[in-house]
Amino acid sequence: MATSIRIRAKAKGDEVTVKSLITHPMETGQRKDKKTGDKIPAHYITEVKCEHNGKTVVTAQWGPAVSKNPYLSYKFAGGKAGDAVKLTWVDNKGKSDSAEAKIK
């Protein structure tokens, strides 16, 4: 199970709407640390992937910009309760996460 990231999805007719939480310092290298002055490294994610049953719904190109722990929110047709619904990021650190759920 995936320790950074917590998605829900629901159904409503043909329509499925996800949610999502990442849980991510999202740093732009840009801040200074207050104690010793230094720049603190940048650290970010890069890149999510949504897939509804294996098949790639979006994809989503991010940078140092958005916001430490971000929320996704996308919806997209076709799905239906029971199907399964993944999300994936990777960072530019080279670090990744993926976590999926069930439509409800």
The other form holds:
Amino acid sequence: MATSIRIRAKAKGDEVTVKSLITHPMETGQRKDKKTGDKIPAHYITEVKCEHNGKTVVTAQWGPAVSKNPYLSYKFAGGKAGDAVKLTWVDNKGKSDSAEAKIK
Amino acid sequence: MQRRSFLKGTLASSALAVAAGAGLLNPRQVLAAWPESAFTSKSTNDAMGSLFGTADNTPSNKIKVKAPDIAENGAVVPVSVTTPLSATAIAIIAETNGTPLAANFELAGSAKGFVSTRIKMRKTSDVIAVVKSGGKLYTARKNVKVTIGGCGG
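Form predicted in complex with the partner chain structure, per the form predicted on its own context:
Starting with the chain above, the whole complex follows.
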């Protein structure tokens, strides 16, 4: 499952911009299956943790109103090229994944 | 007596299995507490109240909410929030969604006052950005016109 995250970070001076894409259905639990009429159970990411060199920078708490295949971008100060940025997500079914990238 | 305790045991374990199956046993232990009551609140004020402890907020022109004027597809509405305030948290709320709170971002010391993501919107409404700075809440709004709703079918 390690392929569910794409993460890219770029340093400009002291400021680092991190952009990431996660592959996830983000099912709200309100949608119905068109063929059977049954509700599709909710399945969405609840928490995303973003770290820089092991230190948490941003903790995101999400509800089902975040779009499918979520995009997340944030900025922080004090990073430089070569540093590690890491993203970890957990969804409401207990699944999780994480990925790490180097700042460019 | 034995039979009774046996029945009790199976009942308890099956209840647990049902709870796990329904997704009631969330992975709360893995990361910090997920504010469930804030995400199930039906109104903007309730959501703010249970997320931040208060719904008192001050409209601020120091917060910039970037979102499209017209979103053709309500399932994917890009929203960016930028603020020069020293923010400790930024929440994004879609006012007329069934549960308005879409996302909350807790920012640590080195994080800048900027987040960008994509949210779903049921219909045309204001997107509200709530910025927590120095223990106070500041808000800014941006109206987004939605032509096709993005919640449910």
